[in-house]
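Quick heads-up: it's one chain on its own, the form predicted on its own, in structure tokens.
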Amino acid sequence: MSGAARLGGTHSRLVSLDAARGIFLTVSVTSASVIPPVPSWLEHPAWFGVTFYDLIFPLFVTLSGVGLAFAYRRRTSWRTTARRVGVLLVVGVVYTAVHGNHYELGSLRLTGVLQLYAVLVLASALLHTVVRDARGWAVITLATAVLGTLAYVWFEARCPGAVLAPTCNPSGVIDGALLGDHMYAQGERRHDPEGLVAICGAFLTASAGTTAGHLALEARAGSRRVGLVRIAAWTATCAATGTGLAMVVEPFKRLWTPSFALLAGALGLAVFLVAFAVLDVLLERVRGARTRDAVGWPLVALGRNSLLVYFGSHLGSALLLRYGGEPSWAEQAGEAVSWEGSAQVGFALLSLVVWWAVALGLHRRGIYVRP
């Protein structure tokens, strides 16, 4: 990841954003944190279904997709667009490897979350080219939702009993062919969460994100309320979308279908949604501007570094839990700072303290990791 960058202050920004992400890092940094044993609803299915550890990632991903509709609303030079992605894909697969503690080069696992990003950024930048408002990137996701749902229908019509399987999915077809024993547990599970196939996935919920951030653009030019207005009926469509698509294709994330994309999206639609109400709208008309940012700064200061926390407390904490024998660092962490007897407790808010300390120093001084 390539150093810091000094910004400017947040008027420049959209404050609801950043804090937006804020919201969603306390909740990843602390789930991120349990210590054993999890309780399943932090855990992934090992097939069908969606637990609330399942939604994490993909609120990111969509307020990611919000961000880059800030991002492309100007044309980015392709050379600062290909160093991002050049880099995501390069620290992708290093942070893979010692997340995994795989390091084998014959089987290194050469997708990961990381990598989805860089394919994110780079799919949004091309169709920034030729789309740059919220009606457009409306059509392009709902278009592409459907789409992915008919494509997954004909699939899924060729299984054995007509159901997606492990042994039967679109991903153990195409990630296979493309990535063989470099893919997702090295191919054992015929199939790969951040594979091809999820990434399209993913695409959906990062554009349903980017559609919001150009309604929130246009709604900064004119009025904040119309905007908001248009926001909340924005993410009432991807809920009711991905509500009809999921009677088709069963909503989950381990292949990421159409309809948990829309679901997962609006989701995170409704987290950026009240946060732009509260602090864009509401606040900002009734307390002014410098209320807003009082407010809203402890949690702007998580959000304005919302790669290095997400990324950094994942391996931080998977690290912590790999080394110091038996009980592990991160047990002993625990144990020291436990909270009414639960050592899980206690060190997922240490690692929630911790990290918000991180970005609260460097936002002081106006540095923010990015790629």
The other form holds:
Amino acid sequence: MSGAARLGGTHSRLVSLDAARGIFLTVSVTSASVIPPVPSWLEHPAWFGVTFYDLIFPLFVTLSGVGLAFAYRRRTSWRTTARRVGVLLVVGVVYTAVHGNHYELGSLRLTGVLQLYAVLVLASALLHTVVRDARGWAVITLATAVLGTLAYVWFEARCPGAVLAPTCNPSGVIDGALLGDHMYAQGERRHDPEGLVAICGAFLTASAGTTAGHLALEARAGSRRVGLVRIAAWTATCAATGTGLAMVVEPFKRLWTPSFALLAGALGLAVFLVAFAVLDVLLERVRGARTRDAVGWPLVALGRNSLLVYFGSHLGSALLLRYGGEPSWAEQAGEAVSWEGSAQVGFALLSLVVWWAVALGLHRRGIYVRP
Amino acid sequence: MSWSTAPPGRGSVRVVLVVAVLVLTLVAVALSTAFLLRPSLTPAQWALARDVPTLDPQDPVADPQGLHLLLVPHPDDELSGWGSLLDRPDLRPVLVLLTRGEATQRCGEQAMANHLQVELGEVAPRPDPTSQGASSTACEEARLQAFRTALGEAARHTPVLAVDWSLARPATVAGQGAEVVEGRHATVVLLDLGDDALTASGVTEVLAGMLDAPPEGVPDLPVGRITAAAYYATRGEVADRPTCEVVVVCPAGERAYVYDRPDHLAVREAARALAERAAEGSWLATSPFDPAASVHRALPQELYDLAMGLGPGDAGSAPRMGTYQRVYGWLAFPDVWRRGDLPLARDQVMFPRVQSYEVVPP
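The form predicted together with its partner chain is what I want next, because the block you gave corresponds to the form predicted on its own; please supply it.
Every component of the complex follows; first up is the chain already shown.
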């Protein structure tokens, strides 16, 4: 754990990133806390297709990308980065084992959402040693999108019927060779949604966020109005490019294809854009920084502990649904606080209230869980 | 900030512009996210959607460019021609039912008792054909009544086929007694050439006669296309993958559902013989594994569900939802009309969503 990061210097701090994370977390916590039977839009498709639930983690990745721009805009502390990556990797393996309830060392899954995030942190730190402005990151984003799409086109053409399938996909080849039984579902699903191939897609999503982060930083030093327009233009660019690439390679989350990466990233950027416009431009200009901070405080409190709340809520819900017998602890809690007769809604709201309360308490004490 | 130092007029304009940019961006993201969200599909379903055109029923045209002859051997085969029907909305359909389907053993008392499941939504045929059994007048009328009902329901999703059965009038077609029902946008001709008795030459002769001297109700228009709505696949025609041009319709390791009833072959060969009479030739319903199959058309999922829909559960318990399952349920084999994207032997699907045709040029 560490104290609050100061973005200060001579410029006033931006609260929009933390507020955007807070907005995202309200959706994430509730959608992760739904008692079965879960509606289809809160499940991942088996292969092709994109549901609402598929957008949750990419939103986290996009906003993390914005945060990485803030974190690495100046000199990179390699010691801090190494510790952060190391902790994420180790905790990630444990988290994945507990969440998946699979502890056999011979087939322990080495990939997972925290490990994916760790690689993104490392890649961002490395690239920030040479690129520290929005223009450079925009180029990285668009170049990655085009090259990634070309790679998929090349691979897809070699599959039967030119169709990416569990039996023919780059993750099956690359992650299968790298990880063997240590990949997702012990290799039985023949792809890994958090493997190296998906990490490349997630990097694209994060990179879109990092570009927006640098635009926001540049706006902090200059005109926020101009910054707002630039972030809007970048958001629209990602949406348009993603739509165009979707005509070439199907967008879907299982492989985190480039088109999916940009389209999902555009949604994350839109959340950040709204927060930036309302809090850091409109409210600060009209009412001043104190009012802005007061209005944004509950969301900022949630957003500043996003790592804890995001992964904590997912793990907590999974464990409460798994244990307690029949009905599970989650179901018992849902029944106790059922909302208009619905234990599903009751438990989802209870989870949100609990995690928000935890975040508020930690924020009041200046405690933030970070690797 | 820069706008606080600008003149009030220009500042207001800038604020409006910024708000406009913000709103436009959010609209763009909303649209792109709506575009991104898409239903869950298996790789095979996705490939079919990519490689096979899906056709939607169009509103009937006011001035059709020609006739589309749909040849239906028995009252329940019409769905095999639907892909071709939807493919030419500019033509006026002339649906020619060639037999009354009276040879079905389902008109027998025991067969009916074994197969009809009214409690699941199957409609009992009227008049009751079991009193007279197969090859009887009651059996003919029961099958015709099911056909009328099915076509009436089909007109809800394919409005071009709407006809008023009360306007049916007797006619003579190439010396054969017939009934003709003239709808606003389509005509139905009911012939009675004998179930299990069709021959290619006999069907060709009658249809050629009809084209030479169209009965009242069949407009004097050039024939644009002839479709044999008579699925036909033999063992010799299946699993010849190397000849399959659209790989996704011939999955590896699969075989076509075999249906080699002579009546269907007769209709198919008649359509082949008459191809020269149609500007575009003839389309013969077949399996995608047929080396001659060259055109594949998918029915929209909603339409297919309206025709072939089943509720949850297995064949023995699923509520019959679609027209075929309810109205033709008493004729279904092996138990219900099996649903599927392709006519695969494994799934016993005779009426698939994706329909394949051999195209015979004129």
